[in-house]
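Here we start with a single chain on its own, the form predicted on its own, put down as structure tokens.
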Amino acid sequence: MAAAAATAAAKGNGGGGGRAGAGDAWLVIAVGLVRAYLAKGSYHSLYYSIEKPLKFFQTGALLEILHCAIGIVPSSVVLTSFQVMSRVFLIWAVTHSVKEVQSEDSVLLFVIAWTITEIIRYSFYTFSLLNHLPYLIKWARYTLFIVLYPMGVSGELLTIYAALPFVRQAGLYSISLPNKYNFSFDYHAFLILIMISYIPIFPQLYFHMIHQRRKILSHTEEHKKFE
């Protein structure tokens, strides 16, 4: 039993350390955005100031899927995979691949939404690990998504939409017939399908989070009444 407890403690500390480190990564991005804005005096094209750390840290988040799969982090593998893979796809297959969209305001929209969301999320994890979770952070974790989630999704969809004409014009990542594999792929159509997929997925996730908010915050209020 002692060995099992030690193993559990090691897993908890390892996950907490990783989460704290990821939180620091998003703080780096937040500071980079603020510094670039103060230097330029404009929010246009701020993406270039945080492009490298954003690519590095968000791509590194693929490890979160592994952590969920092997039990280091007690989160859903499916939901974590969806969130991480969709972000990695947007960064590399859209924003990186279609240079013309990098100056779009929609890119800044989803970057800001991601950054605030992740700073709050990892602050929540860190304070929970320390068994000292301020109510303000808990409230922010289960409330600010009401604005941040639609904000991020809007930025993502607008960025993909802005990329469509450039993808079609360049034939980016598309494979046309005839070829020796007798296979064709239209990346332009694929991006449209990605956009359509948001229609059934977004409401489900959003209202699930609304339900979680009611459940958790109402439980907190009830707990306060009995104290």
Contents of the next structure:
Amino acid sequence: MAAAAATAAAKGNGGGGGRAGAGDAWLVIAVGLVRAYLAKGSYHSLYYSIEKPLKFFQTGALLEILHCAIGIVPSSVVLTSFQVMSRVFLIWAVTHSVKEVQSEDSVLLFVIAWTITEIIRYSFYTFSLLNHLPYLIKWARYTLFIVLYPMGVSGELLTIYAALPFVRQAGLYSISLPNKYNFSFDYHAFLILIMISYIPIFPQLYFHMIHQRRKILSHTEEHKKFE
Amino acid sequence: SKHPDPLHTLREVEILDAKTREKLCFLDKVEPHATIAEIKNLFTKTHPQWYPARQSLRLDPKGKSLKDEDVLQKLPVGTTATLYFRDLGAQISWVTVFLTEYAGPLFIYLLFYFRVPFIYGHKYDFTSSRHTVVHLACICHSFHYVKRLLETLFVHRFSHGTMPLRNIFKNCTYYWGFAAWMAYYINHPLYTPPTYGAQQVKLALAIFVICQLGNFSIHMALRDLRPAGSKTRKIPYPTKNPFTWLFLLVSCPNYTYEVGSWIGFAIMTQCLPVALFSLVGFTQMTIWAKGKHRSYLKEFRDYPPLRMPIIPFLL
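I have the form predicted on its own already, so could you send the form predicted in complex with its partner chain?
Once more the chain from above appears, this time first in line as the rest of the complex follows.
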């Protein structure tokens, strides 16, 4: 879902150099992943090699919400907030908080999906800013999501699911009665609720992107005819 | 013999769809002093699915809606008037919405207070809390919503008759949801009474009662400001009732008192969900108060400058 909302959030072109710069962040992560894999030969501890930049840059993406709110970027504040918040949630409240899931394949699955998505997305902005957008980049942005979204969503859901038993066992982030403020919170139940919320939300985002794809790619085709 | 009076020539009204410009209705022999409300009624006759409350008629497809009281011959139109129609969607009366959204919390809280089965463990079914504050909280909460219901029926004078139907689902989810959430903890067998005991409860009760009286006083003052059946708007001023003196400092003292009541209730129950409910309510009421304050400023040149929207001197 974090992956899905990514492209859905930012439909517009441009958006300032800050955005293009953030694209470098994802390249750093991608390179980090490849190098670590080549060095270790296995992918089980890859999370640790990109843990710090991933946390830093994805949290830094909170700035994007601000950019939308101020208006220097034409994307929807709601969709952007949604995407950034869900990613920050997955990185900090799930993967970071539950150490036992850090070696799961599912973590790699969503990290790779996010990385590829973001590299393409930022290239799209950079080239648009320079007014020289190759059709390939536009095509990639509006086509690869078809595979990357489900991939990211699967990674996210599997990671949350894997974290559940550890959360329950440790009573992580949970508070029970009785207490002074007459309040209780069950993080385990909360995570299950989050997983359920993917059911109504993910299809909406996915089909929104498919609709965008039809609109934007066929528009380009027509333009090409008249050139 | 009668002289033909040019001012009384009958008019024609054509109604077009604001989006498609399709001609929906043509009314001839319309009295020049007919109101928009009467035209809406005529339009409903040919299109019964669009009852007057869901019609928005305007002179310009993208312009503002005409008011029901507007008179045809006073509008900038010729002998044939062209009006544009927009469907506001299914409507529901404000009174219905208020009654539903307030009756819910009243009833739901009592379900938790009486510990009906399937909420808490079976051994607690229909038991009663041993804490005085829990009984007091039930009285306060119930009083609050009974007061709201009675005000809806007998006090408030609404400027709009209806609102979009989807609002009732949104509003009821909010009120009923929070009521259940608060009631669950306050009436829980493991409820912890306030840290400072009876002192805290007494103080909180005083705040609650004062704010309830204040809120009611403001509602009565606002009602007296507007005669029955009219939609006039005037600047509210303090009356002899000391609770209304808050008008000197804020535009919407009813909201100020409402927030105060819930803060009182939060202190009384020392329950975090109540505090959160107060915070959310405060946020929403601040938005409303700022809007109301802005329209007062726009409408009245002599609006008292000392007044703030909801919190004296601050907000």
